[in-house]
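Here you get one chain, nothing else, as structure tokens; it is the form predicted on its own.
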Amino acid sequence: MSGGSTEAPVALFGGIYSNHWALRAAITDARTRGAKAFYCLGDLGAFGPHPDLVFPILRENNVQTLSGNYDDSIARGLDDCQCGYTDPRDNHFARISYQYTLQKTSPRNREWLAALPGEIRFVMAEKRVLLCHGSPRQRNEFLWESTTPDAFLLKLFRNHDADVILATHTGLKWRRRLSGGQLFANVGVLGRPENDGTTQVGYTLLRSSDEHGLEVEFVPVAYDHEQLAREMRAEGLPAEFIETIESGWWTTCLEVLPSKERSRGKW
């Protein structure tokens, strides 16, 4: 899909996690801060509560969006979330959040879910942006900064015809400027913290640049996690999930990370 050409700073949401208050009060910051375009790169449920309460939010702000592999799941009613994971208590974890979000999403927002693209291109400052998942070759991949090679994100621009990639699913944001000027970078998630020990959550702005024509911009976010936590609680939602929106510490999805991302949490 083609978002066409765009010269206004634009905000950028990873996986919103059904965190429908962390939605809101980003979509209100990139406002102050002059965003004229907003993107999801999917992932619209997992470990929250009502995920129908998303939905609504990204229409009446026209929040373009793209199919992440959560999405793609519930759209197709599948067994699982195809979020790559392997270790048993990683799966234990997505298979319970998972069928949550299942159950608790209309057919409405299943069929809404099912019309989404599998990427999002557009035009900035005369770069060519690809917006994807995780990666442009794999809706499930994950690319971490310790363990991803600048051959492999070269081969990525050169088989995908982009300037700047830009993508979601691991959790955990980062940055790279390429040798020719290519710039990849995860935008992080906005629907958790990002297992730092703090209750914000955080988008990304791209933004035009005199150096580089184009370039990122991490924003922290603070939303009532009080709340949100509340909610999770009254739906029955694992203790493990809610100690996590409370304390900043990732209590799950810890065995996929490698050894140096995993060094810089609590556990």
Given for the second form:
Amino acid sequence: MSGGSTEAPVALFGGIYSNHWALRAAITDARTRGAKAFYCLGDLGAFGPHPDLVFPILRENNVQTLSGNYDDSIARGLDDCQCGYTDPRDNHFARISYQYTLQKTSPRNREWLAALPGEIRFVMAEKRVLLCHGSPRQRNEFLWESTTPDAFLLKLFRNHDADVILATHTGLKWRRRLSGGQLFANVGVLGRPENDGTTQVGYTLLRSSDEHGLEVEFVPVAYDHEQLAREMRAEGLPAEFIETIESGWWTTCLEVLPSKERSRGKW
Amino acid sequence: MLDLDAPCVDLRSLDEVWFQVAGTLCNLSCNHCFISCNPGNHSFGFLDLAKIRPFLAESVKLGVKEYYFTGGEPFLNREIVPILEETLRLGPATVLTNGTVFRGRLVNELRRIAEGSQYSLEIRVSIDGPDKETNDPIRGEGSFEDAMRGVQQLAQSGFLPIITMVQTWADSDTLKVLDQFGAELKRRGCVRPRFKILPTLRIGMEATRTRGYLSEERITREMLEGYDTSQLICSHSRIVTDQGVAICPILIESPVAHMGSTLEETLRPFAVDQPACYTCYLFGSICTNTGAALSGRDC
Ligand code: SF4
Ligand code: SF4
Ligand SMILES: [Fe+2]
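Given the form predicted on its own, corresponding form predicted in complex with its partner chain:
Following is the full complex, with the preceding chain placed first.
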């Protein structure tokens, strides 16, 4: 078969972190770009307000969803979000948002989370596509651009029988094409801005390409972040989180950033 | 031969390769150094680029994720810049230093190779407290000022050094200590300090400073049942020394820790029945750059 480029693109949403406004904006945007299928790579809650609002949007739009570390923790009622922070300040804020999300997620939605798969696979343009949360081997593994060697990615492709691997979890998007044509991309997140001083968030389109079979396109999403900030304030969520939504700079959970990624931010 | 009754840890995946790049040679002689490094300790020698190259080549075949450089004091090694430069073509590198031997030219060279790579170069500077009163009795007279100067030079040239501290204070004082130290670092131009706190390892010099391990403090097979061994660095790392490849940075002085002359030869389980293993067991991945991610240790 030739002309895989006639296949419709699919939209990939990274961590939502309860940002229901951004999720709605991304779905609308992806539709206008011709996306026919939607996937979410996990971490529905955390950070933002009213975690239950995200679930109906996912269900109504038939977004195929896999389970992130946060979802796993909320589903099982664990003590923490499994992000593994050790910095006392990061831990403090992580705990506040985790407790809030755990309390505000309904039993029915927690059951729904518990039933989510750990990975999703499909074939597109004859390529084996693997969607996962952190990495194919570990749900809460951080794959940052500046700490993920080609040789390590090749090992993941070998061990997990895939041509394209897509992940989220870190909050920062990036992509790399390897010498054998394999494609890795971190699809970014819808939940909070990219630590770049802008308020927009983003998602990723996977589309066919004549040259490589498949390629990714990162799509920025502007949404009503002021409304989100108002809701967060009304819910008593930490001022530090609201500052991130309004300023575009991360203020917490910075310890996990490698130096190259950290240098690009403000804090 | 592996003792079948011993508590064993499998190598799940070789994610980190360590290089004992300065052997046991150090310009300082801290009294908590767990391999008792000092200016005259030649038990382990420097690794040069020629010795390191074959291990780098092997690491690529094995899909290694990160590289760590330790000693002794890595920046005493004259080939450290070309070694790091070559490593940074393959993946991210972390150097564990005492921060006291930087000169302007070295820092500039490090900056050049850090900027030239797509991968991160992390510099971890070991200090033992927010002031010389806490630090110097452990690390030596004047070492606090020397290290702070090093941190300042790194920060000025655009690095974000990670300050690692072996905890020498009560748990309840941690936030206070970090606040004080953060303020001091800011005054000195290191505006975004990053901290990493390590538990004390009770071997080497440390055994005489506080107390050694009690003989019953060992990991048993029962203790490993249901335990997440990924928290132990020996489940995902090996260390290259000038005398071959050993299990982990903590145990290099112990003959049982030496597993082979290539990385390939060391891809097998290890019996974690050494006294220091008990601390790893209690504190988990004591040596990570970041919580969930991978390993490192006090220099
Ligand atoms: S702890 Fe580090 S700085 Fe101190 S003697 Fe040992 S190697 Fe040198
Ligand atoms: S000291 Fe720790 S890392 Fe080294 S072998 Fe023992 S348990 Fe493993
Ligand atoms: Fe996550």
